[in-house]
Structures are given as structure tokens and as C-alpha cells.
Amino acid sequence: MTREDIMEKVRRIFRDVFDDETLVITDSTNSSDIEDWDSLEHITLVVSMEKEFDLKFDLKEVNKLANVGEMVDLIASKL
């Protein structure tokens, strides 16, 4: 799976979680860019990505992530 394939799935997950088909997600997107992105939504995002990509994240890994691009890179490293 290419990085772009991963990014496209991540975009779909974000749009599903935030129920907004117009949401624009880029590598630099972070929690301050999306008004409804709080700690509960963050957990929902992480769990949704674990299910979609059939993997598990370590809490330390997730806490280090600064933006969507780093999440995509982490997923790619685990596939």
C-alpha cells in the first residue's frame, strides 16, 4: 500500500468521524485545525485507524504525533 493509499483512507476516516464530507485533510492538519477535534474524537480516530489498517498503536507513539502526516507515516511503518 502506498503512502497516498494510506492518506486517502485516513481522509475517509476523518470525514466519517467528524461527519463532514467537505473536510480537507493534509499532512500538516492537526487538532487545532478542526474545531470538534477533542480528546474523545482523538480516541475515536485512533481506534478507527487501528480497525481500518488492522494494527495496534502504542500509547507513547500516538502521544508523540503532531499532525496527520506523522500518523500516516506511523501507519506506513507498521504495514
The other form holds:
Amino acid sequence: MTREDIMEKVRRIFRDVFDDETLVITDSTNSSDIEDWDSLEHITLVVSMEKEFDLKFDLKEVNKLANVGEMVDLIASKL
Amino acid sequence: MNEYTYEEIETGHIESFTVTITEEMMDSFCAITGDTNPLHCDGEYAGSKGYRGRVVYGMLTGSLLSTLAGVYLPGKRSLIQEVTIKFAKPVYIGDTLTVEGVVEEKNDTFSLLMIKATIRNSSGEKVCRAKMQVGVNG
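Structure of the form predicted in complex with the partner chain (previous: the form predicted alone):
Now the full complex is given, and it begins with the chain already shown.
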């Protein structure tokens, strides 16, 4: 799976979680760009990604993520 | 009160308890929330709408889910994060409800329980169905 393939699936997850098909997600997108991206929705996002990519994150590595790009890189490192 | 840790709970774990809804509960709920809708407060009005008495507030029935998580599953370490609830049938004063929760899924990253909850009346009818996401504090 290419990095762009991962990013496309991540975009789909964001649009589903925030119920917004117009959401523009790039590597630099972070929680300050999406009003509803609070700590609870962050949990929902991470759990959704674990299911989508069939992998497990460590809480420490999840808490260090600064933006979507880092999230995509972390997923790629585990596939 | 149960004091389960995250590790002690397996998928499939079930907890349940029963509660009888009283007039005092209805009056207290009305006083707390200010919901004076006649369907809940006026037996005659409720009867005129086809119900056999005052209809118990759905959110009063739903509030028993707080007890399910906070006292039983997992109990003391509970932190409710999300509840999706459906009110399938009316509940009446005097009904004895059985609240049951089963752990459908766990998430190790965040120590979460995904609980499927059902509330049945004494006839065994499902009056409420819910999905709950509950964190378990360390």
C-alpha cells in the first residue's frame, strides 16, 4: 500500500467521523483546523484507523502525533 | 459497587440489575430537568394520546445506563464517553426494568469498553437499546 493509498483511507475516516464530505485533509492538518476534533473524537479517529488498517497503536506514540502527516507515517511504519 | 480493572473484563462479560420506576423518580426527574411535557406529567393527556398512563421520560430510563457503567460495568473506574440510545417502547410508572450490558469489544490502546446495553420491562420487551463507549481508568 502506497503512502497516498493510506492517506486516501485516512481522509475517508476523517470525513466519516466528522460527517463532512467536504473536509480537506492534508499532511499538515491538525486538531486546530477542525473545530470538532477534540479528545473524544481523537479516540474515535484512532480506533477507526486501528480497525481500518488492522493494527494496534501504543498510547504514547499516538499522543505524540502533531498532524495528519505524522499519523499517516506512523500507520505506514506498521504495515 | 464493582471495581473491575480493564484487564479483568473480557469480551462477552455481562452485568445486569433491576429497577422499579416510581412516581417519586418521575417527580424528581421533572424537578431536575424542568421537562413538564404533559405526556410525562398528566395521566389524562397521556391517555388521550393512546398511552395507558403517564409515559416515563426516555431520558430517565436512559439514565439507568449511567448506573450500568458507573456501578456495574466496569463500576468504580468507569468513565462514560459516548452513548447512542433508542427508545423502542413506552415505559410506565410501576414497571420493573432489567438493565443489561454486554461487552462487545475492547480497545487496548485507550482501555475502552464497547458495551451493548438493553433495558427490558417485566414482560421481557425491549424498551431501550443502547451502545456505550466507556473508558476504564487505571
